[in-house]
Amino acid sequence: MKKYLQLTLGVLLLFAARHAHAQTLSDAIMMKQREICFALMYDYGTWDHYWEGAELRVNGNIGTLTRKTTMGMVAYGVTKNLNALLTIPYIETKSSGGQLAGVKGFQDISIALKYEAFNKKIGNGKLLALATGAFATPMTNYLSDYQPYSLGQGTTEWTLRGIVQYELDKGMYVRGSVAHLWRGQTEIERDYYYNNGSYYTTYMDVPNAWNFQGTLGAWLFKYSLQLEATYFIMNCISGDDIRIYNAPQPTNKVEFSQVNLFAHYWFQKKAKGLGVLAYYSHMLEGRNMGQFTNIGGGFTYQFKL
């Protein structure tokens, strides 16, 4: 059977709920000191295109493969410049061909801090600098050796993450941000394998990665309606490639570029702390991976304790 490799938990988080005040790992917003927010998020991703290494083909046992993520996710401002979030995705997959069954469950549990280290005018905006870290591991002994249906990687994944921001004082602003992710081993249920050489072991070496962002984005209608277009970037630093008629597995070197559009509306009177968002995105180009287009919406709702 022919062959595929998951998205990785730097792609959910990208898709994670956003907001005036709620915020993901790659973003410039904070919430502020006893602020909360919850958010939940629908994902539904198809691919019927793959990357062998770095050639794009079909397979016809696959068919199309559909990803579905249902994520919660939760904010919290512990000082004005520290907030914590929680975030928990909950996976579905199968595929239109084949006699192979999907899976379902949960994947990684993602506990994560951010700090404002600056905040200051220059000209006519501000200028933010910020640093996240962020620690993830599986929550149940969901089999990572079984793409492209597997749930995740089945590793643990550090992150660090860098991000600076200029917005004008009318509400466009522009993005980067940089993050190393590393990725320790995982477990599978055979004891031999092939990366780039023989393997007698029931591990293997998840590669590290480096994951770059550039957005610009937009406030309008008094910042109750928020707009961003990212281009996102994922490139695992080692790792080996799909072999020809044999299956991905957790080792595979993932590369892709990806854009992302997104929109995030929240309500000023009516059901105050109330937000609504939706997004799409799809891969440009890719390596040993599904070359997936994404759609999602979901909610936030955000109070003060």
Given for the second form:
Amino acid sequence: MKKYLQLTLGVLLLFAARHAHAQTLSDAIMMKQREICFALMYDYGTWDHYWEGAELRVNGNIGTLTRKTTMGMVAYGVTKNLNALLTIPYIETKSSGGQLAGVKGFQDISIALKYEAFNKKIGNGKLLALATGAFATPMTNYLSDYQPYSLGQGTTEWTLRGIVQYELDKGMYVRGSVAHLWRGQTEIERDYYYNNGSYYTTYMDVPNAWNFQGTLGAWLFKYSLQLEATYFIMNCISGDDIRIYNAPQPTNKVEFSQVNLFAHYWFQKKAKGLGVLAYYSHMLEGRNMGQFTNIGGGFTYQFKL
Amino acid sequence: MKNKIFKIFFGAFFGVSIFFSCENDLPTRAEFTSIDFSGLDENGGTWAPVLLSSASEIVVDAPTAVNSTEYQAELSALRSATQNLSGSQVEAVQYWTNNPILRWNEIALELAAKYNLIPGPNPDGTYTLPNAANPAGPPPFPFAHPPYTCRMLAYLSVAQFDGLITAWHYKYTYNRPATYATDTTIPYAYTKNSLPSFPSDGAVIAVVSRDILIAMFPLEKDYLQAKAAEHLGSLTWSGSSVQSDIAAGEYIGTEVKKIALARAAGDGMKNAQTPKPKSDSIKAAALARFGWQWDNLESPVRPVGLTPLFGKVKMWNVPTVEEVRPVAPPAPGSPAFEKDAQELRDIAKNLTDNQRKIANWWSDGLSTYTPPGHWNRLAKDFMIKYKMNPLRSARTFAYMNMAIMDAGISCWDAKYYYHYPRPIQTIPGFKTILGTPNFPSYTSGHSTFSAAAAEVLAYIFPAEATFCRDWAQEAAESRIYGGIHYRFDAEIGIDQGQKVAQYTIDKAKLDNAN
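What about the form predicted together with the partner chain, after the form predicted on its own?
In what comes next, the whole complex appears, and the chain from above leads the way.
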């Protein structure tokens, strides 16, 4: 009963945007039992080029697309080996060109469990292995079939991720993670669409995907500053290409690679428990996706219940 | 609610998971394998064709007698061909069914969706238009926009209809019994009936559909030939037709398609997409006449709107386009205009979920089968529900698609005669949830197409009349919710579509099929 209450509490509040910066779901940080962390983050993403299939192009009727995400997140230490996370993103999109209306609203609520399966000292450092399982589902009836303005893919998503990190005693570390994302179908507001052939249905299959991340990082100033550089790859395993000069749709095979620079600072004395973070990311290559550049930042506050 | 079921078993470790996903199978066509026809229309050979002077204009000689050795040999060949079918042959029989009009209509809609892509700008900001003389492009020919698609469907349906009237005429002139009636050992794949087998109606449909669609979608020649070959094969594998039945049907199909394509070549469509000087003069005439003009607001600007002279294309059943031209719309800035413009602002500000859904439901925009295609799909569903035979299905499509095309011609006449600006042009800063098309506002194409289609369907399926008219009304409203039409575009468009359709319905009343 007590554990159940703790879990419920841990799931009270939190934020995260699917596909954006799943730092907490893919890092190797665990919180101790009964520790709770609240985070509030803001992300500003833009693109003025997008990949139509593999071809990078512009579209004067979109101009620059802007996507602003405000995200709340709560993480909770159920035990020292098991953390729970909950995220809620609020997103607003608009474009500088053309006359199509942007949209705003809550996107997908995500609930995740993170488990530390292995933690051993090896050589001059330690080796960690973790797994996270996440479930996300739309919080509102936003329309997924209104791309590129849609808030999201409009479907449930299960993610299973494995994480391995080797960390030197001096504080430098290298980390890799692999995740598989299972997506369901998204309900759209028309009962016919073309996806290399006719479909007579109000549902679209959203392709499953793999995600790979490789990170170099370091702890500095007695573990008060964390710096990371990450190479991030997201690849759908099926799907069609955006048709020529046409809007994307949820069935598309989305792929991209991205570099991400990240810093997180924890105040040590005057405001113990408080942290600030900032990041920058940029997409290098892609398919059926806007070439996003994102900057973001936020606050974290952690304490023991 | 959402029928999504996921069963997930996570293994102990990452990578050791087993995942079962039971998702909906997404349908790619109407589900039916055989139709128990509600009637055979034995007098079909007496119906008035659209293009042919009569059902006997195409001459088909009498087949060999049932007891002749030639015919017995054909039956024997058919019997052996129906034995030991391969998996793909069985699938073909189930796919084509005994009403292949419906499948060819689906194929036509799929090609419409495939080719309904608007050409994008070149790197220098110019636009290259699809060219029938160089179909490979880029951009590929055609751009299957609503005027192109409604015309394609009209020629397809009319040619199928005339071909089947001819086939019915000879079926009941020569009365060669069904294969399985003469030879009871022949397994027949569909519901048995007393329709005479010569000439094969399926072969008429296969050939005429293939050839009309090849003319409309020249890059799909190989695909369409393969489809037709499979369809013709299914006539044998299903036990429907012997070779002489098929050969006579192919002959009718070939003759009818020549007549249909000759009309298409001279109907004025090739002049519909005008050069810029002509387009500019049409625009200047509207400005001089009314004091307003529509402008394309895309970036880069498209120099010419979509098919400015589609309004001059030859109509099927309306003597002159001028007699169905609607009254002038209210001038921008007038009280009547301001009332409808204010409605658009209010809707955009407080769009309900239901309004958004209606806007998207009827959007039928790029990469879809267009509004004419949407109405063909609805008509097809009625044909299945009411168990129509191929002849009556072809008649329904023919009259509906003639009315839709006439409505499109009339609508385009109004669009370029009045050259009325779109809401994004007249309302500063106005944003929409649907893309604004590249042609003037008044009247709404969705409204005219839909009203015309609904009136013909209401005539043919009286029990569905209310549904059809409500759908047309909703399709018209959808453009208001989408922010791309004023209410007067929609309301007068509905009225215009109904008026245009009446000409076609009056003709249908006299064709001897009632």
